[in-house]
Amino acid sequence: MHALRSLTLAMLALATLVACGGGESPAPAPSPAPEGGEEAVAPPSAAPLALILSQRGDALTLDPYDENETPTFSILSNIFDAIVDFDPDLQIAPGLATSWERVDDLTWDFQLREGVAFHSGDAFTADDVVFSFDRAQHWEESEAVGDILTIASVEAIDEHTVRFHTHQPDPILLRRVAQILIMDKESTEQAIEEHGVTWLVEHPNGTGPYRFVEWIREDHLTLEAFGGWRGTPTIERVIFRPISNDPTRLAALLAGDVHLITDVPVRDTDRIEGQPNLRLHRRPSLRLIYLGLDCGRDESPGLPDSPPNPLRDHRVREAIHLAIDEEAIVANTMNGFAEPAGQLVPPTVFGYNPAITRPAHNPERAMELLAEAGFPDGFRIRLDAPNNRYVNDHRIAQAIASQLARVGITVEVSARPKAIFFEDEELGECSMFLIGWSNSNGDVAGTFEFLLHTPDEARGLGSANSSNNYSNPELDALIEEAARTVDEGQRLEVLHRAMALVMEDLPQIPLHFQVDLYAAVSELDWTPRQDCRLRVMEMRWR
């Protein structure tokens, strides 16, 4: 163990002793009741002073537009706010804006909260919103630009009113703006001028319920409660401690070194449920695990005998779909902690088509289709996958390879660390690849616009279509029609047609939706969110 980590653990142990009465420090005082709500409950006197959470990975950055990654946003969502928020079930809720109205098809006005301050003490105003959206869209390193492509401009009408202009009618503008965390214009501009933009990576300044204290990369990141507009959190201090190794993360929980862990290995769920002082938390995830297929190139890097590329033939894609026994993968590889997918989004996402069901496993029909397509003896293909990103990702790939071998398709599994895999996939170096996708705003638009639309760099469409190489003008037209259809019923009908078309054409083969698994000490009162983010404001000691 590194000396720094040993020192950190020793300090955390001392803090816990003090909080438990081993020193002279008093127990945390009860928090004031939020306005209009019930009285806040203080932690019991024996509760730790700091809540210690362990995710599989550390934050990549504390600049909110620098990276778009779940563990990072779990931390950032405690420090920053958006003007529109999501409740735990991804329903729209007020954030830094208290209300909004559509002025016309291309214009929205938002009324902002008054009396809100950033952690630095600067007052929150409309200028901060204008600055944040401008930076999210136009900073050359921004990873947030894809979330707000429809926004043409944002202007301050007065100190607490902002007006959004869009390029076209946007039926999900509220869900789009909820992705953009608001930065302080004054302190951000000053920091960039004095220290350069990289200063923002380690010096966040938001309006959220917790303020930044310190960050020792790959060891711990500490936040403390901030008495902002949401009221004072009942948990005064939170420490995010990244532990990438699954057994080590679980061991830390069992030893009492951490209080909540994410990404519980499915093989360890019985062990956790057998511990009287621990609770297993589960929630059906938005994340789809699927196979992407190169539908567009005659010669493809993962097909050693191409051209021809068998995946260009719809019958081959259907054969692969029928040859995969997803029920067996869920039962044996995922220990039952997944849901077989019949389409590209779960029922909780707007755009789900209830008329579509997953076809039954049918290897005999799969072999017939391969023969009809001119591949009676199958073919050779490489299946690319990460080995440290999704639950049992490497084992899923191996299971698929075994199942496809039974219909004559010889699969070489190439599983590698996520950083290498994702770079290869984005460069178009894959032919068949295991990957995941989550529509974290609760709408199917992201799946269609980023993954399946013909690449259109000028409009930001198809930006995640690098290895799929899929292009279908009929689907493109439906995607674009849905993007400008404001009437919810009409838009849903268009999205249903689009999903039916995709599941008929099969450029991607849905496998299953993950179940998010967490384990926590029994004293922690908490319910997981649909978007996987760990908002400490929603936690309290029993």
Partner chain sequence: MARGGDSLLRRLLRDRAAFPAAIVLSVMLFAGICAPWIVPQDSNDPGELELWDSLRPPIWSLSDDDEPQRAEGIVYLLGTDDQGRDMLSAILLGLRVSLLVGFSVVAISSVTGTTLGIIAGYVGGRVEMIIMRIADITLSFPSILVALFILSLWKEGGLERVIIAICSVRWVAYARTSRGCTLSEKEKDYVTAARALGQRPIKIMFRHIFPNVLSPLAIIAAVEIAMVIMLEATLSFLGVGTPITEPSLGMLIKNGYEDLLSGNWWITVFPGLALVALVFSINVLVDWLRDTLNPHLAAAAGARQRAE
The other form holds:
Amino acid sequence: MHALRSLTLAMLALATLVACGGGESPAPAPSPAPEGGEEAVAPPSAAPLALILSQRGDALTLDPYDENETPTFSILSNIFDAIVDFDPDLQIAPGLATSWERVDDLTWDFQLREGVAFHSGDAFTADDVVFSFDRAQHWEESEAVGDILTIASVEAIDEHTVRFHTHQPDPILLRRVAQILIMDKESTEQAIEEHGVTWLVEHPNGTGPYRFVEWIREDHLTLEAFGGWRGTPTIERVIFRPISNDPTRLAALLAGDVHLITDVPVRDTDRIEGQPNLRLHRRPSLRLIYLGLDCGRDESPGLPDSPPNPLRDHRVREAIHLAIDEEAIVANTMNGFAEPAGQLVPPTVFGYNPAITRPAHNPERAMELLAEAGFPDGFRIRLDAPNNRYVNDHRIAQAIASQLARVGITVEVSARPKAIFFEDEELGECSMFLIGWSNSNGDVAGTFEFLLHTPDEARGLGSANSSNNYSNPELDALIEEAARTVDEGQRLEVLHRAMALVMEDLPQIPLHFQVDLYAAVSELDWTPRQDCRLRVMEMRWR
Amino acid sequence: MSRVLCLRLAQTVIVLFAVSLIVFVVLRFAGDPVLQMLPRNHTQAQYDATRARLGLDLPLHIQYGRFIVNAVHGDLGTSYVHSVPAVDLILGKLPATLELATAAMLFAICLAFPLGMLAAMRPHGILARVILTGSLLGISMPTFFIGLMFIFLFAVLPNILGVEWLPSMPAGGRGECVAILGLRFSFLTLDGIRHLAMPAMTLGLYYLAVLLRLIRGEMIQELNEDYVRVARAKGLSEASVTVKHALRNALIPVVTVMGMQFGGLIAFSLVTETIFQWPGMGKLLIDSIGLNDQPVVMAYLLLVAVIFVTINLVVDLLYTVIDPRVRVQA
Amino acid sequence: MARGGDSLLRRLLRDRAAFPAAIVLSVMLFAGICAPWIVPQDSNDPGELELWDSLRPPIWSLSDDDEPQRAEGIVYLLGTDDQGRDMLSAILLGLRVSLLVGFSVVAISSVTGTTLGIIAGYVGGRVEMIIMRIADITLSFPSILVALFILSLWKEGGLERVIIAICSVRWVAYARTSRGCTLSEKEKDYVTAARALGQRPIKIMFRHIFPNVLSPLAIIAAVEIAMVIMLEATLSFLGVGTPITEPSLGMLIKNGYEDLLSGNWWITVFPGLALVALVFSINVLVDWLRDTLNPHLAAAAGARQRAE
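Let's compare: the form predicted on its own is above, so bring in the form predicted together with the partner chain.
So here's everything in the complex, that chain up top.
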């Protein structure tokens, strides 16, 4: 009992200690010491040892072609380089290639940087580029295939020159190759041979500014500056610490546990702006949140009373557009951190049509249109939405259900985890669905080709059009014309016509563009990128 | 006795087979894993190739056979999302969950004994009533609500609503870790303990209440036994009677229940882990369900089944030993 | 049991803990049952919600800088959530859902479990083995895991599905207890006598054995109601329970979870308090009932199986 009693006392003492220790610690917690005794070079002045970044998710893999999602890519873009790079505003910049030229409509040559080494020490050559594109295109689990469908083949001309052949004239080839991170042929082939392909998941070897140190899943992933890189990163050591819950992540920043967080909850921005030592970073995102509507099938899974499918009637789609009060959603659900969308891309994307404006909220007209279409009492429909993918996704869906109820459309909201929702959407199980899309290459063509072109598997077109079921030969023709047109001015004009056509026909109802919200300690000098990636070499301590 | 043991073991193996069969069949029909693995814009050829590579084109009984053979070798499939063996993924989270469960158990034990004994010593006193009512309240609060209230009191009120007299605690996550024998634990750093305190108390509160009531019940019974009266009559001090005699005898059932509850603690930690973003097995399960990562869900369920079936087996056998009247039927 | 209802009631009125609990429980039962007719707003009808009135604090903590309310004819006594749902209405309707789940699960699973348990205990042999093995498999997982697993397979929640999922794990308690009682009753003289007289098994099981297992089962059923309500709340909190358009108390708590961390505490705290009040008052009454009806059972109070 004595032992028990003293143990109890010890526990109580400990609890008190813990509780009291909580009050003050505005300074970022010291990061774990580097392993292996090798001390990181201390940055100048009082800057902390390591920069700690917190995203919503951990990397799913460190194999660059395995997954295609933002937190993973954010981390990978520090370890790997591509031959062509994007600057923070998505303008083309040199990467591992210093220059390039179009030999003819179907052929491009890239001059590669010399004297570049992988983190393993292997030299970077044209063979690595050929190998990487081959693996990105032909490894059966590659998620990168869709980005580079137009590429027919890649060949090494000499040690520092590669030649790309495309199936058709490709006006955005540079934007496509910028998506492919370059792996080391020698070490990758050897690793696959010796340990199997899953070895690559935890052993990345790139040419990027940061070198992989260690990764404890869902806990932290550490990188350190790579001395052999062409620039000079000022931050020596960086730790990615995933915190999936938005408010918890914010709390970690407020407590000084991390230095920069992504996806700040829209309702909590005031709290950051009220703190002198913190700064809110915002950047209008390319991501459109929209409603997809099944325009094809007469019997549709989310419409219990179909056939007929009311959504096939253009007037019904217009009525839904007019019934949604986007202003109320932006003001309340998004707390002002979103931009109402009048078309499928924001002004910063190539293909935006400035002539199109968003019609005003008009429930009366919506009811008239429904009556004209033969649905004076509305109809019943299920609205599918993810509940953990976009900012307040399920809340937007509920708000839409509420607004549509007022014009007589009875909406049943089905909000589910993203993996389940996306699988259903892909299998064509949805009739009306809330989803997001962004063209990370800064060009509208992807939206049209993947989402709205009549499905054509052989050419890789319309592959994300399975629940939308939209088919419009006139639009198909415009999409294909744009894909062939190399002249920028002409191409823009074709894309404008396509956008006008889509917004007239309304197979999708644009809701808003998200605003990317980050918060960081004010000593951190950084500007968010348009593609949401956290490139540590673009950050420095003040 | 050994015949009974063999019979029970055989039954346990059958139960495990049944569980694995149910889990296997149900997961096979609950969505298409190939679609999960492939990119959005895959071709039919890619689909067929992946399907063949995973062996999903084989007849079901062969697939199940392979699954069992692999499972016996400790291979429960590869995570679709993380591309690493599911067992590795789960076992990698085990230290965090064990740490949380152990801390919760310690918290419960350290408070349950003194409180339970206090409540037993004067069963009708005010203190006993307060303790009992409190424990009933503890049983009446779902774990997730306890967690939310802790967060509200010690993270939201002090940090966000500016209530200064409340101590401020981190709302979630695991604190700084130290590696011991290659496993990472957080209870050795102050930061780690601050992060551990609220989830451990959340998880432990229910067990505190259960344990406390059990200890009180057992102690009341023991204190009414003749030997205690004799001891008292001999003039031994009350504390000595309570602790040396009654407690020692009450300990056996209490320890048994504690052992049984520890397995449950590990499994139930999934709610606590979800609320506090504690990177353990339970959070992995919830995340994997959200990501539709079937091999991980399957592996988790099988591992938990093994743990629980083993506990049940041991308890049943102990029962037979303690009370020979309960004959185990074949 | 022999003391009769009148004296039981008098004992209840005298008890300082059980009497208030009984009052709280009666009020909550009444409010839950009558909710659709007494709520200020039909918060389950999306068309009734006013988005511009979202996230209003409870009436007593409204300040001057809060925007004026848009919807007319309603006072948001306990504030609103992110959709402009009146929290008071949502709690009353949610209470109804929670009670519905609690009572229907207990009704279904007690009947199924008891029947299976008595049959297993009386018939014995292979029948008993199969039934008890199934019970073992169910028990080899914690309830929360099995229910979570079943519900995650459906890919979306729904009231009937939640009820089915919880029933499929909670019948075991009745089955085990009734089997145990049956086993010991079977050995007693009156059953042997009845058997010797040539009575049919079904008659013996339900005429003679059933009344004797009834009293422990009644206590289990009462405890189970509280447990099932908590289990349902936990499932909803984990995102596999009732749909948000027809929320139970657990779903309301989950819905307010993120807002809680943003400082909008009322969305989580009020439904949570309602849930705790409900479960606590049931537990207090059960405890009292157990002590009153059968003091010998009191010692077993600690050995409860956890529902969550």
